[in-house]
Each structure stands twice: as C-alpha cells, then as structure tokens.
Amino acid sequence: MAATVMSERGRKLLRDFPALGALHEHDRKGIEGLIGLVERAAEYNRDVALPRALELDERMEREPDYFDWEMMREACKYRFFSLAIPEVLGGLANKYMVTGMALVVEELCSACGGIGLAIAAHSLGVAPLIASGAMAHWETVLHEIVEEEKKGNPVLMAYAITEPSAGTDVEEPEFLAVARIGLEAKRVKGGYRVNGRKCFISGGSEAKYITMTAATDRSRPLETWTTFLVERGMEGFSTPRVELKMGQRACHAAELLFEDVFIPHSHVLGYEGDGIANGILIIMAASRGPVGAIATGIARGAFEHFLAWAREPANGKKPIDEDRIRMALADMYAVLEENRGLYLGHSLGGDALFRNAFTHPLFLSAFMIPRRIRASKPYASLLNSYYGKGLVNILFRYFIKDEDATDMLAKASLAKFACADNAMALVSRALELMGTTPSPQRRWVEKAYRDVKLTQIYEGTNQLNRLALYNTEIAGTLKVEIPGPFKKGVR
C-alpha cells in the first residue's frame, strides 16, 4: 500500500508536538486523525472566524445580547459539536478524545477565543452526560446532537456550576463543605423542585439542554451534591440576563433562573450526592487541560500578530531588526513550547484513562443491541433504575481507577493554571513592545490580551488550581473517588 503524502500543516503539527511525531510511528491512523481535526479547525479559522472576529468582538460589546448563530451553522460542517461524543454513537470521540479537543481548541483560539470557547462550552455540557455514565441519555440527547449537527442545525449543552455566592468554592470538596449555596434542588413525589440561580454560565443563554449541579440540602452541600439535565423548555426555567464581558465576547455569559422548575428522577445523573465526583472532580479532570490549550491559542494569535508588527517597517526601520524584540519572540516562543507539552501532556494522559473505559470490548458490546432497543422507554427505565445506575457504575469502576484520575485532576490543575498564566504574561509583553501607536495589528493583540485573561478564571480560579495540585500532589489529601454502585439511602 501507497504511503500517504501528509500536509505541510501536519508535518508541523509533528514538529510542534514531538511526541505525536513519535507516537504516528506507532500508531499512524490515530494521529493522522488528530492532525486532520487540527485541518478541520484552520479551515474554519480561515473562512469563518478570522473574517468576522474583530467585528463580532465590537458588536458584543455594543449589543452584548446578540449572537452569531451563523458561525455555529458553519461549525456544524466541521463536526465539532461531536468531538467529546464517543464515535460508537456517531460521534468523533475515539482514543484521542482529550488530545483532539485540546488540539482543536488551541487552533480555534488562536483566531478568536471567544468563538473558540462558543465551541468548546458545548463540549463541556456533554462532559457530565458521558463521565457519569448517564447511558439512558446517550441515545436521545446525544443523537439529537449528531443526527441534528449532520443537519446543520446545532444542538448545543452547557455547563452550570457557578452560583452567585459560590464560583471557585463548589470546585473543591474543603471549600464545597462550608460554601454559602444558593440553589437548592428539594426532593418531592417523582423528582426535584429546583429554585435559585446560577450564573456566569458559558453559552447558557443558548444551550437546549443543560448539566447542572446542585445541591439538595443546602445545610450539607458536599454530601448531597447531585448532578442534573436541565432541558430548555422546562416550566420555570429561563435565562433572564447575559453579561457585558470584556474578552471573549463571542461566547455569552448567561444567569439561568429556576422558578420551581421540576426535574424528574430520570434527569438525575449518576445517584443523588454524587455530585462533586462525577460532576466536578472528573469534568474538572478532563476540561482544564484544554482550557490550557485556549490560552495557549490565544497567546499563539497574539504571537502571531505580534511577529506580524515586528516586520512592518515604522519610521524607516522594522522594530524586527532590534536584538530587544528578536529575544522577546523568543521568549514567546519558548512560552508556547512550554505551554504544549503542558497541555499534551494532560492530554494524553487522560486519554489513557478513558480509553479503556470507551473502547474496551465489554463497553461496545452494549452497542451491539439494536438502536430501536436502546432508544425504547423500557431500556432507558432500566438504565435509569436504582440497579442500571449501579450496572454502570461497577463498569466505570472496573475501567477508571481512583489513582488514575486523582493523577489527571493534578496533570488538569497544573496544565490550566501554568499556561493561563504564561499566556497572560506573553501576551502582555507584546502588548506592552508594541507601545500605543494604533495598528491593525496591535488591534488583534488588545482583543488577546482581553480574552486571555478569563482563561486564569474559569474552571476554577488559578488560585484554585494551584491548591488542587498541592493537594494531590504534595499533601495528598484530594482524591477523586469514582462513586460506588447501589448507594444506600438511595432508590
């Protein structure tokens, strides 16, 4: 068989990424893939994001309750509304499912990071669907998305955790056990009566279908911390404001309401109280990485657009030709080299965690029953009993060991924090060489500069962060517990 000729853009991501290089020795088809998603997302940048970015990031600010439902359409071309769906149920997640998203991320943020985490926030709303092992949920919620995405018509999720008195707090379970909780999901006949806000959710105010945690005592919020799947047109529900943001502006920040809004039995994810390990622990585990690689993008633009300033002649010189600006771009170089092995490896290494439990045997063989049977009600009443839950739960045991994603939660809190911070730092040396004579350039290096700075807020703060992998790492004292099958107390 022919040997395939491969891009140039592939040939530099192997040289960008030396351990893909060796790793596509091993194992060509798999990293021919990922390069191919990063070709997917440069197209994108170059048709869709790059012409409209600056105007959109303007208009937002003018208008901040607009949003371009055009670009989404277009994303849908490119499949990435399916990247974190596994591809047993039609989507494109596969062994590299962490190090794909990271990769696609990196590139789409380095055109605009708002219109990069607009993408990237739906990805984070499927997360708990899948984490916790809510199987009676794939193949409604999750085939929408797929059947709809081939459509071009996107179905997008969201991810709320934030509260108005609780952000960073119900990331950790120390500082989740004295939090001052706000919205309160009550027990009743059927379910739960869910009433109080959250708020600074990322595409919230456009997502169909919502991950939510809450807590159900709010006395005990650690303890009863429960994950949930929030559907638009429930009666109570609404989202009343989106923020005026400063970065990132493609991508809305969203307060969602819950007026007495009930949620039944079957739109609990995973058992009630589980909620800080299968619906923070794990997410966090997986998600921060990328968030590394969305600053990493943005302070790879920022790059970018600054070696493009150093080379344009002003005042009969090009500022290129100083030894000062030759070092600094150096310096910058060496900050997204740092940055990719950061993130990579998370990346990989979480991708070694979820492998086994999405492409092991024992878990396809569940796909082997006809779809008619596993859309049916009776299958998702199975899988949503007492005993399916428990079923499920003993599998994700068998396959995602305690050490292994306590490891990742470190390899995520690292990643996130380090690489937020050396992009901040990188793009505002540009910011700063570039003085304040106005550019088209110097343009794009204030929207970086703008929309990097969030990357050291969410997903828990980078203080947050930095006490994440103390506690893993050095004190020992977190550990991601995956949760046991056949809760008590719960039926």
The other form holds:
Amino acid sequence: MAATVMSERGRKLLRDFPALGALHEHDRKGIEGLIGLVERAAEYNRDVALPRALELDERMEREPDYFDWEMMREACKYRFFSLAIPEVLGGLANKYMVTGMALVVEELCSACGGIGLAIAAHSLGVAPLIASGAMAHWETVLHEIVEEEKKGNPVLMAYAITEPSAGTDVEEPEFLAVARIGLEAKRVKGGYRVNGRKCFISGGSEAKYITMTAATDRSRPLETWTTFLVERGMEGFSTPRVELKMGQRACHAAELLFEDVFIPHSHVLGYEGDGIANGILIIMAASRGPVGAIATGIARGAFEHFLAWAREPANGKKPIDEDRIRMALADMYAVLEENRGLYLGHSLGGDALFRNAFTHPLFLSAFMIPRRIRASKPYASLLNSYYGKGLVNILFRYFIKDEDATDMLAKASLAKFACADNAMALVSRALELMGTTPSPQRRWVEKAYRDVKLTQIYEGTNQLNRLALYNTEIAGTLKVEIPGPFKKGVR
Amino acid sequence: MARLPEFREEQEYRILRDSAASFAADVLAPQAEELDLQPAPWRVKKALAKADELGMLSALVPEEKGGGGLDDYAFCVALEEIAVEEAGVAVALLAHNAALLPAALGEFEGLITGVGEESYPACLAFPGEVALREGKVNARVPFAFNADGCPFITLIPTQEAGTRAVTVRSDAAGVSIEAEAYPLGLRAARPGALKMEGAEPSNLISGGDMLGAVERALFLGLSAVAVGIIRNALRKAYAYARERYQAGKMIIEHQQMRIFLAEMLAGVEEGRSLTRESCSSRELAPAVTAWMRNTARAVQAATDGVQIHGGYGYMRDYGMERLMRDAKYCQMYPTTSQEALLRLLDIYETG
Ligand SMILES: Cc1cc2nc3c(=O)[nH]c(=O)nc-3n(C[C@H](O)[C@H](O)[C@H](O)COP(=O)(O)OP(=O)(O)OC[C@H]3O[C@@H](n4cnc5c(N)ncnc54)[C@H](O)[C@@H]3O)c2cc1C
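Next block, the form predicted together with its partner chain, ref. the form predicted on its own:
Next comes the full complex, this chain leading.
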C-alpha cells in the first residue's frame, strides 16, 4: 500500500540527509519547508554565487576594500536576510530556525565560503536581538530588514564580540573574568559612552545595525558584560579598516572604532551585566552548529570539484579509474555524511529545545496587538522599561531552561570543531591527490583550502570549542545561566 | 633563549648556512610580502641576482665547468635557509638549478646555456610529455616553476629513458608559455604551462641518467625547502605565543599551543636528518621518502602556525597564511604524495 512506501522526496532525502529523510515521514510539511530553503539556495548558487565566486575572490586580494553589493541585492530575492527573523515578524524563522539556517549555509558555502559567510554573518547579527528578547527593537529594526528586503535593499546586521586583545577570552566566562579588555561602555547620563575597538567583525563595514557585547567596567568584564545595539551613523562610530584575508574574502572582516560614541539606554539589549549569557553563550549555542555547516559546505564543494576532476580524462586516462581515487572519494563522502550528522544533530536538537520561543501561543499572543500599537514609541518604551524587560525575561525563561541552553552549547561546540577539522582534512587531501597539474577544478579546491581554514578559527577557535564541550558535557562545570528578571543594574 | 638543537655539520656547511641565512634575512625578508603578492619578474630576478653571490645560480654545476660546485647537501642547506624567509625564491632557485643539472652532468657541444650569462631563472619542463623528433622538440608540460619569464627551458625527452636532455630558448619559434593564472603559493617561482611544437633546441645534451638526477634534485631540494617552512612557522608562532595573552596568561602556557610548537620542533629535527641522510645516498627512494614526510610536516606546521595566531594568522599582514599556501605546493609538486608512495614500491620491486 502507498502508505507504507516512502515518498520519492523522502527517499532522496534519506540518501542525502538521513536524519531529515527519517523526519520527513513524521513531519512532511516542516521538512518540505526546509528542503524548499535548500533548493532556493541552490538556485542562488547557480545564478549568483558560482558565476562570480572565483573572480570575486581574486579581485578582493587586489582590492580588499571592494564589496559586491550586487550579490547581496540578489540575495534579497531569496529572502536570505530573514532566515533568523520569526514568522510573526514577517521573517522565515519557524520551529526549524537553526536547522534551516544550517542547511542554507551549507548549500551556499558549497559554492563559495565567502558569499555564504557574508549572508550568514547577517543572521548572526540578528540573533542577539532575538535571544535577548529585546522586543522593543523588533518592530523597528527587524521590520525594516524584512520590508527593505522585499524591495531588494539589503539592510545588514553584524555581530561584534572580538576585541584586538581578547578573542578566545570573550567566548568563555572563566576567561572573560581575567581578560584584557580594551573597549569600555561607561555609564553616563541617559546611556553609555563607548571608547575602543572591536576587530575581525564579519560584515561590520556594511552593516547598518550591529549587535555588540562590551564591558561597562573594563576591570570587571564578566560582571559588567552587556549587549548593545549599535547603529551606523551614531556619532563617533566608524569602520576604518578591513583585513586582507586568506580566504572567505567575499565577506569583509572589519575593525569597528568607537570614539566617544553615545549609546542610549534604549539600546541595551536585556539588562546591563547579562551579556555573557544573552549576548554570547546562547548565541554560540545556536550558531556554532551552522559554522559546522559552513565547513561542511566548503568541503562538499571541494568534493564535488574533486569528483569532476577525477572523471576528466588526463593523458588518456581518468583518475577515477584508479582504485586509490575511488577509495579517497568514499572516504570523503563518509566525512561529509558524518559532518551532516553532526551539525543536523545539533541543529534539530536545538530547534526542539528552542522552538517554543517561536511557536508558543504565549509568544504569539504578543503579536495579536495591532502592529500600529506595537510599533509605537510608547509601546517600545514600555517594553524597554524595567517592568517591560522583566516580563519578557520571565517569558523567555519559561521557554528556555538553563539545562537546555547548556546542552545545546555542548552539541554546538562539538559540531563546530569536529566538522571544521574534518573539512580541513578533506580539502587538504583532495588537493594533495590532485597535484599541481592545472585544471579548472584545482582552482576551486585551492580556494576551498584557503576558505576552510577559517572554520577552525572563528566562532571560538577549535581549542576553545573543545574546552567548551569538555566543560559543559564531560566535566559539567560550565552551565549557561539564563539571567533572571527584575534585577537592577549589574549583578 | 629559544634555539634549535645543534645539528651536527661540518664547518663548510655551517659557513654556507650562515651566509645563506644572512642573504635571506637581508634581501628576502624585507620584501617577502611583495614576493608573494606582486612577484613581478624584475623583482624575482633582482633577488636571484643577489643569490648568485652565494653561487646559487650554478650551485650544482661543477667548478671545472664554471659553476658553484656545491654538493647536494650543501645545496639543500642553502635552500633550507633561504626558504626560512621566502620559500618561493628557494623553489625558483631549485628549479633553476635542476634545469642546469643535465648540462652539469652530461656531454654536449658549446657553452652551457645559462652559466655565466644573464639568463635566469631557467625553467625545468618537468613533469610532462616531451618528444625529440628529427632534431625538433614537441612538448606539453602542464605545470613547471619559473616557466613564466624564463630565458630558456630544459627538457628531458621521455622516449629515451631520460638519458638525453635539450635546452630551448623561450623565444624560439614554436614555444608558447602560459603563466598560471592564480597560483596558490610559491608565487615567486612563477609557475606556468609550456607547449612546444617543433621548437629548435639550442643544446643537445647526452649521458647518464638525466631524469633520475633531476627528479632526485627536486625531491631533495623540496624536502629542504619544507624544513625551511617549518622553521619559519616555528619561529613566528613561538614568538607570537610569547606575546599574546589569553585567559590571563601567555598563550604559550596553554598546553595545546606547546604541543603544536613541539610538533614543529620535531619536524625540523626529523626533516633535517631525513634530508641529510638522503643526500648521502645516490638512490631515489630516500629522497622521495624525505620529500613526502617533510612536505606533509610543513603543511601541518603551517596550518598549526596559523591556528596559534588565531584570527591574526588568517590575515596577510602576519605572514603566516602564506606558509600554508607555500607548503601545500611543495607537497603537490613534482608528483602527488600517493603516486610517490606507489613509486617507492615500484622501485623496491624493480630494484
Ligand atoms: C575572518 C574572521 C571573521 C571573524 N568574524 C567575527 C565576527 O563576525 N564577530 C566577532 O565577534 N568575531 C569574529 N571573528 C573573531 C574570531 O571569533 C576570533 O578570531 C577567535 O575567537 C579567536 O580569537 P583570536 O583571534 O583573538 O585568537 P586568540 O584568542 O588570541 O587565540 C590564539 C591561539 O591561542 C589559543 N588559545 C587561546 N586561549 C586558549 C586557552 N585558554 N586554552 C587553549 N588555547 C587557547 C587559541 O586556540 C589560538 O590557537 C572573526 C575572525 C576571523 C579571522
């Protein structure tokens, strides 16, 4: 009977993404939605990313300041800038938000790691706005992103935590406590006065809005770590420099400079002092899995080019006719499947833990209030008030428990470092087997070799991610503590 | 003070090591970034001209033929030191000398093209298909260092078991050279593809196992270059690890960083011994082994070196990512490591 037979799509899925294929039998609609996203990304690759990837990469070595706005405008058609924005706000994020993000990112990065990063970095910037429950800004910033996207104008965000003297240190509470922090947001009347620098911020030079975590007292970074919303155009804020990167060049890594920048109270996301949890750990718990997907995508791109190379006759014979090349292909295929298992395990698990935040009636009921009111100033100030924030916080804690966030951080960190190491090894081996004989495919694999290295570094180095896995899941000494409501000032 | 353990060498090698090291530090280090980003032919040529003061432009040509007369190990010592600053220039010198090798070993009429003249860097058209028919050369060589901008090319026809060689001027009729559009690394060694259709040779050289000699020189030279890259990675990463603080201490105090650095140190030790050992043998197998091992080590050392530098390692300014690219090409030329591995067994079987 038909009911016992898998659908064609389910069968194909079972081959490509075993975890999703299995789920497809239980939740067709949801999984079809995810596959729709992947197909859209594949279309973008074919029409936009692949035709420009090599040339763009080369050009940005000669002209590091150049930025290809066209690829971002094109991305609007596919709504890639709404991936992390909840459906109730007009975005695409549903109960499979993290998984959707990861799948899209893998697909994009299979064409170009840099273009994939440029698109993903935006959602990373959106995430703290959501995770901190800063609803006061949803109707303005997120609404603007969605609406402008419909018109083909990319309004971009970025996420800034790294400082010149603190990279690993801002990713783990124990280290942050002893970090040498350079940037400070000093409390002044009506808000904060910010001085200092952030560095390596992906998309920082193009972003209109930046979510940033920073100390309000440099001598006590852990206790005073706070999440802010920075807007381009704030006086004294600039992005004076972008780096010349080894790879993933299509996305800029920018320095952010703050010279006496005033940030009003309304632009504190969550409470002062809650930055490590709502600004970093919860974000990392959601985003490290997708970074595993970036690595997987780059490796998959390399695999596909390697396969094409192997099928191409050279000197009258094809590499693929050799046993050793077939063995290598099988190894690579196994690694890709292992990686997909790792990042999907994390992201599906994460979605299961986090889905309440986007689908719970209590959450949705907040959007029954007409938008006219929700977008009004008085409503925003209500949400930004002491009680408003407290209420949102109670809701938030109801949706996400400390243990959930901690478990998710563990799996995310695992997926991140394991996928990145696997991908690095895969790409390096592909190139080693190809040798220097020129072929169109070798250029792509060389680019993948440069691109993939970054996945071992950002979103916490692979060493830091190993420590995070150890501390959360093996030793149990790191717990994500979601801050409680109604606390005034720094804890 | 951090230092490498003393590597026991005769006086002559130590002197050569010192002078090659100061050439590299004085001439190459200040322009290492340009040699990677904009390796214009004039820039490379100028650097090579300076290397001639060490006899590096005719290193393997015997003194009685007007060359520098270095033995294999001395040549490797110099290459290692040069590669500590700029592996691309070291490989340009290696390819150039390998191109002169047939003339240095064999018999021919007239002058050795390239020795004592302003004609460098020479290109060794290897590996590829090369045929000599009725005194004319036909060739298809997909990838060779120094191809782009060389004055002449040395080729070893495949049909005669590699016992003959020819040189062809790059401006001779029938020669076409296409520069590699966007090489990953070793950019100062300006790689490219060569094609010849009925090109007129300027030297015909015969005698001995030219192919074997040239291959051996490449494997030995590249294993020395790989050691140079590992040393560069170690030196840079060690210095950085003592400057950078994270988690309240110098990152060199984090054990994983120490393990990365120690691996590099082991790579230098092992790499030098392997190179030295294989220089003392006339056989190909030890050279192949040294090449496989050292270049794999160099790729790992460079990758770990970038990792120790964190985000900074990924950026051009720190000169670390260049090592990852350079090391990878050392591992991919003149053959792939797996083909080289199979070759070892072939040698074992056929004696
Ligand atoms: C291209 C690029 C894009 C980036 N994009 C962003 C972005 O969008 N937003 C953002 O905020 N940041 C971004 N980053 C920053 C990135 O997250 C950091 O580079 C990363 O966290 C590492 O920090 P670091 O570079 O300061 O290295 P460091 O922290 O200085 O680390 C140096 C080395 O020391 C090791 N180490 C440090 N501490 C320890 C320890 N306690 N135990 C063991 N080993 C340790 C590290 O593993 C590493 O090998 C980006 C970086 C790059 C390169």
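The term rigid core refers to the most C-alpha atoms you can superpose between the two forms while keeping them within 1.5 Å. Note that the coordinates shown come from a computational prediction; the quantities given were computed from them, not determined experimentally. Residue numbers count along the first chain shown, from 1.
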Next on the checklist: After core superposition, I'd like to know whether residue 14 moves between these two forms (criterion: C-alpha shift of 2 angstroms or more).
Outcome noted: yes
